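Given next, in structure tokens, is a single chain: the form predicted alone.
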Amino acid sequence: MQLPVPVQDLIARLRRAGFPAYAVGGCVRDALLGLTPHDWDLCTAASPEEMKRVFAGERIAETGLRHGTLTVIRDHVPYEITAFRTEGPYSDHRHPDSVSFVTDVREDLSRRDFTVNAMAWAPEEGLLDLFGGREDLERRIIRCVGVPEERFEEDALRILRALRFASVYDFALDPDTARAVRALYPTLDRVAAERLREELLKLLCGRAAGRILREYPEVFSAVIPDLAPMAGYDQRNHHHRFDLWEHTVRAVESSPPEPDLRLVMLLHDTGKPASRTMDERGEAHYRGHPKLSAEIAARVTDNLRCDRACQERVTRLVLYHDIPLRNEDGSPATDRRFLLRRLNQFGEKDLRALFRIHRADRIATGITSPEREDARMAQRMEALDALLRERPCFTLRDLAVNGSDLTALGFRGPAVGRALSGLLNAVMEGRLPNEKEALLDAVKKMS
């Protein structure tokens, strides 16, 4: 393993103190797998005070050190520093009780989550490797260090970060840990909103999210109540080859890996179950949907504290998810008056997401082929790449005229508005050029 030349600086600089020290968890894990470690994180037997006094004149940051992290900082690149330590019981279930430094770095090892989280390296020692942690990595496991439960009764938490972790690196659980998952996955409710938000928008990214969500879906339902009809329910309607929860998972897993279209097609037919209607035929109908499914969307990303942006963004994609992406005339997503209408009406970057949302909500159904819905994408696409290298007018920041033009006509107040939306139409819809002149000719003849 190569370490980086700082991360080598910096575990000599404690070894030549006296203090063992080695690269640990996470990009060790990364490392063996031959990807690039996001960030390097180390472990030494020296304690808060004494790594103080080795990275003397360093720039240091020392908000973690009451835990016995110091984060020392080279060229603008934070790297964390923790002391050996063990853990007292977790009575909250979440934080343990009490916190000891030690100066074996086996004790350690043997606090951590997972066996590939627990593995050390140092240039002089090489890989330490006391729970398989290697191993699971060759056979592709996500497995506990020490007793499942125990693990899991510490931090619920880490029931959804063994499901990430699986997701992320297309892993399988071992049998041990996955039979813990599904014993103790009630108790994620004892974990804050913010964490089990930013561990389920990882898995939902992962290579592998469609398989752990089929494989659980009862964790999922504990993390959001509103997918727990899901499983199982027959649609009943000739459109759809799967059930709801089916269709859902092809959904999330044909979509771009971007956390808030992953989340909008987690959530985009959550209001199936309550607004379904049955015809004569037997056959259901799911009409108001996507408004039912909406109201989900927006109660969901408020109970799991995602940030305003996303929360409007999320809630707005999935209200539209299946707007019709043709004119009422019937002519295509790619005629222009179309386009200029949706790009007035959500921007560029949320029609490029509806077209992608509705690619995977077609190739979730299962009534058609993901290389004929690639095809209407890009073709949508393409129409929708040459209409912007026009650099078209389709907002009124657009328009040669403003507010203060129709202002020194005479306009006042909400007619100023209307005026301006009017022009905007006209010129959308090819019936005035987008010419200051014209424009204002235009206008005169409303006053």
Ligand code: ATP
Contents of the next structure:
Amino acid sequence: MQLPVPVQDLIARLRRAGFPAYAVGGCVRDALLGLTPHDWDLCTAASPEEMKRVFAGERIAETGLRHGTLTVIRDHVPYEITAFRTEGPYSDHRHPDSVSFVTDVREDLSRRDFTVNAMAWAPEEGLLDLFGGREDLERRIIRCVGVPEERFEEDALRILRALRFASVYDFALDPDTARAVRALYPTLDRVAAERLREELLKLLCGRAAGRILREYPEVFSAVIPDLAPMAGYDQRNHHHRFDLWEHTVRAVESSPPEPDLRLVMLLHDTGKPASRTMDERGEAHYRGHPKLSAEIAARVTDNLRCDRACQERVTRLVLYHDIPLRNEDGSPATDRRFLLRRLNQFGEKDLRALFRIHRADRIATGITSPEREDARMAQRMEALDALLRERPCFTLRDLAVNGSDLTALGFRGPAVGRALSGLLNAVMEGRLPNEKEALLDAVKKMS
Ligand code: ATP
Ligand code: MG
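Since the one above is the form predicted alone, can you give the form predicted in complex with the ligand too?
In what comes next, the whole complex appears, and the chain from above leads the way.
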């Protein structure tokens, strides 16, 4: 394994001072998988105070000191160095009751969650793999270190982490670990929301997210109770081939692996069960479900402590997930007026997101082909690209006149806003050119 030069140097410095030190956890796992680790974590027998002495004069951050972590910054890259430690149980399901520093790396590796995360590596020693992590990587297995039930009882978040790693790497759970997941998932409701969110979003963006959602619906319902009615829910509608959960799973899988969009797809139809009506032919309808789904999305993203921007974006995209994007004959609406309206309403980024959401939602019905939906989305994207190349006006900011121009003409108060949006509409509809003189002339005639 080739460690980056700064990592080699940090390990060598600690070792010269008499402290065993290793690269550990996710970076060892990823390097063995042939992936580029996104960060390199070290562990060592040195206490935080001893680390501070070893790295005196270097740029350091002490934020994690209480948990035994010192961060050394080299070339603007932070390296977290953590003292070997054991953890007491998490009786509040948020933080370990106690951490104690130890001098044996074996104890530190034993407290880690999964065999593939419990390997350490140092240049002279090579791989330290006490629990068969390397073999599990080769067999593509997520397996707890120790007795799964005990490890999940210490910290229930590990249940979701097991599924997260299985999703990200497309691994299976070892049977004993899977059994413990199925037995103990109800305890997830006690874990701090921000810890759940972090794992959930990584899981949703994983390569095998669809398979994991399909295999463990009850786990997701423990994290988001609004998902509970979906598994096995017969949609009774000829536009849908699948039950509501399978539709949702397929919609997630068919969307780009970005946290916001995957959350949108997970939540987009949560309002369906509560909005169902049956017609005389026995077919179900879900009028108004996007609004109910959006209310659920607002609550769920708030409960998960997503940041404001994420809460607002996800809620909005859920609310508009099925706005019409087609002409009467079913072909994609690509005319200029239509696209400008939508650009005005959503902005470029979210309009493109809505095209992707629409595609995923359609594919997930099971009554159209992915190729057909790809072609339709490409048509929409190309029309949008062509339009945007002309740098069209679709917001008040783009308009060739502004509020002070109108005030100068004697407009006051709400009349200013009304005149501006009237002008913007006229420009978007092609009735007026976006030129200052023409717009001022028109507005004089209007008043
Ligand atoms: P990622 O690539 O997502 O950062 P990671 O394996 O580095 O994956 P982290 O959450 O950064 O995951 O944790 C770093 C290491 O700390 C893990 O590899 C694991 O050894 C240990 N660890 C993290 N969380 C837990 C936990 N809840 N219980 C036990 N060990 C944990
Ligand atoms: Mg990490």
